[in-house]
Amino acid sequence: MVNKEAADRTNGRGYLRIATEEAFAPASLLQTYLKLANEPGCDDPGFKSLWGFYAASPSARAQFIMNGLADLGAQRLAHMDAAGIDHQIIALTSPGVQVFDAPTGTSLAIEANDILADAVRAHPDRYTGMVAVAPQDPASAVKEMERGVRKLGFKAVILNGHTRGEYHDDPKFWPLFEAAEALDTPIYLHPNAPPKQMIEPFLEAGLDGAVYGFGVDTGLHMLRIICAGVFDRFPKLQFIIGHAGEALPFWLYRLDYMHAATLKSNRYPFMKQLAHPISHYLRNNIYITNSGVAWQPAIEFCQKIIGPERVMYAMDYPYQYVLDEVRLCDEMTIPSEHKKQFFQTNAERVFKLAL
């Protein structure tokens, strides 16, 4: 039984709605990113077609996101209130400072945590931060990490993708994966555009972004970390995707049976024997959001296959904001213990959050 104070928090609900994956970004980032894309030694494809448009296009949805990002304040409490949520877990949007060299990227990323930090504190109710980091430089990404968390206080850390061209599967990035573990931090990897070696036939057809692009490729660097051997190594790291998983809940059949044959086969000699199956890794060291997937086919399948207490709510605010997806959510015709754990319960215990 819900008490009265937890009523009236939750209007009586039963629960309070955390969103879990919402993005920021500093004004000065974003015109430096519209900057970086109209420099004509930029070779990023994918950057240059996500900011060279969103940055500048005057169309409603484009300045309804830049406006989004940019606001930590009035304006995106209001949006909240609109819309039912409680709080916020909040990070630094694609790409992040992971597009620059590595002492622009280490600057950029000291910045824009000291401005969501300063937010944190001015609305501790209502956000709570990931620390981002420039992976261009593991060494200052860990002592960038460990500040983040430890006089900070956020808590989890954003990885946006690949670091200019490169997957985070290979070793020289591993330190942020032995600190992430020894924080008991998780970090949360969120999408970025395909890098440049895979993107043309995405760009061809005008599905690079969020529709189809954002997802292939967050669903791939996942599964590079995962059959390298990241968690057999860093066996209590945990991680975050989202977007219902990337869709690797709904492959997961096939990717335990495939993953065995190919090993069996000896097709690929640098593949590593895991200690488990790829099933195992994404039940025990990988959560999933349901950003941007407001359709309870989707998310009772993700609580079904890898469990209701590994599967969280988030919206994809400012990307996604749309208020009749709140109500969608909140209608699932789920056991009710499982709704509280996606709205309410299993973000506490993953962010350490005392609300």
The other form holds:
There are 2 protein chains.
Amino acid sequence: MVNKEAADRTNGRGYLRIATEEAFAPASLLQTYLKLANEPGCDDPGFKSLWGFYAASPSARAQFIMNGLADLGAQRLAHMDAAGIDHQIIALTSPGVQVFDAPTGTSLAIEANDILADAVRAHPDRYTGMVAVAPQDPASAVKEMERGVRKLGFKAVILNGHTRGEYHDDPKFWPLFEAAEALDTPIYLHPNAPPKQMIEPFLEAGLDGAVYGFGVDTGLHMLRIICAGVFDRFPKLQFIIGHAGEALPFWLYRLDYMHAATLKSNRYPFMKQLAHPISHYLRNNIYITNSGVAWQPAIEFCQKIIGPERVMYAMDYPYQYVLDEVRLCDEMTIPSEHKKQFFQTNAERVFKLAL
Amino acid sequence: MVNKEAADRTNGRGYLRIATEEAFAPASLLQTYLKLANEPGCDDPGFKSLWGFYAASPSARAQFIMNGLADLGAQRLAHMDAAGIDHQIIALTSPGVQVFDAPTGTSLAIEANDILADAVRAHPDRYTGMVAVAPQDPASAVKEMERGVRKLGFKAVILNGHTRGEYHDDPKFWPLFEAAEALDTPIYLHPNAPPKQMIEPFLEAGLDGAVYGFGVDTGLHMLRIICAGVFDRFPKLQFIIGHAGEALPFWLYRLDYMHAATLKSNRYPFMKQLAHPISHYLRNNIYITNSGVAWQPAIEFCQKIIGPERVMYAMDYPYQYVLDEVRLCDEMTIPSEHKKQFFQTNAERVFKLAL
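Take the protein just shown as the form predicted alone and give its structure as the form predicted together with a further copy of the same chain.
Shown next: the complete complex, the earlier chain at its head.
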């Protein structure tokens, strides 16, 4: 009977579809973004480009995204049903509360987590939450991680790129990594626009966003965390990165070769000898989702290089709500066991789901 | 008899090995680099990081590179023989003359091209040259391209990343593209360190060089040229990019999706509607080499996505002189006709070689 019921739930596909990088934002926070983006003193050009546009544009794409982010009820569920998504892993959208001063960020994170927790309680079979934090105040961020995991039942932590221009390889942020390892909770490193120290050549060509800037900045951020020795210090810590691993699996050979060559040459006195080559951390401390990349060649490449047990499905709702992309992923010509890992069982294991 | 001779020349492999992204630099230019990198007024942190290190370091890697760059004679030929490289396509190393003021750059380009031309004349069966130019003075650069191709017999033009902080999508550089198309000569877009507007988050982690910064900056540069409409204006123009296409083939799905979505949303008033999706230009205007990436998964991915007729072998001598990497490429389990295209016939066609 159990097997028959399970088969029915998947409509004969043999797997549930769990989408692992889905976004929300309280409507009030989106208005706060717009206000901040328009303040003359705001010196985060990536934030201004991103939220100065989305929170104000009348374009159909911007309106769909704004409505989709704010809704955790009937509309989202209807969209999931229409697309055949059984379950969403939901995080506060980028840049989360990481653009605000520390007290504001801390209090807005609590507020956002409470709103998401209400929605998860109302629809536990459809939603799982990630904890938003304000790394600006690492001690409070650790407290909120603990509350999110232990009290609210969230199953991951979301970090949206840099925090006010700082990357999280800085040792002052390592208490977050220590806590995540202790809580046995993965950290999703989601893109943000590149920080002001980097964005100009992207921005002046309109390439700062999801088209390219997001990816290379998130790749850089992940590499900084690896090269700082975070995983040598916290070997059980697990990160998740989207967009087919932000191309790091494709760069793997060159990363290993040139990291070793650079170390050997003593070019950077501060560069650390790691316990393993970079590829080791990609294969042992990092999960990958295909958010935004409904494309078998890249998905299959990640499965081959990193391992099918580390590659998960994501839609990137509401930023990329394309029903046909679900079909493209369903129709991938990969072994059926890899497809079930991709759509369902990896996510069940990583996020400790009981669906 | 012709077939037997050809077979003998390849030692029964069935293909010659033509390495297409190999570097040289006059010893005097390397000293000029060091002098410039140490000038207090030099405000190019990437250049200071790169040549302030290589031109002065006693490390074995730096010394090997310095000696290898300056030699166009017996040592280089012996290294080619030891590695089994039949022919090198040689370019002035990065950043070429693109860091100097316009008159200095123009005169140093002529000097470097004359030195390379002498070596090519001495060893026409082993060397082919690329033309170095100073885009700081576009009109003189066009003249030097014409001299390089028509008088010196060079078969490509080398552009080493940004020119004094400027990317070459700026219309003031388009005369170079017009000339390259008219001369039917490909442009090799080779990495340089990211410009000062972008490099800081890379540099402070030691990730500005070949390990990551080179690749993402060259990818950005190529995308800027595509998105500016250069290939719509010069549809026959051909570029070459190394390092397995600087990961652009891996990003292909997302580039197409998000470029179209960004245009549709009117986020950037200056963003141009192109005649084709970005993937079209990757498949019709860009050749790829595997410099630095002696790794079948990435090479095969490029062949599958861009086409085996557009993927060529490169060693990246003297930066990555690893004999075992030649073996790795020889032993790739890909169709033998793709391997011959990769090592020999694509390069013969692209560089108009008669070996």
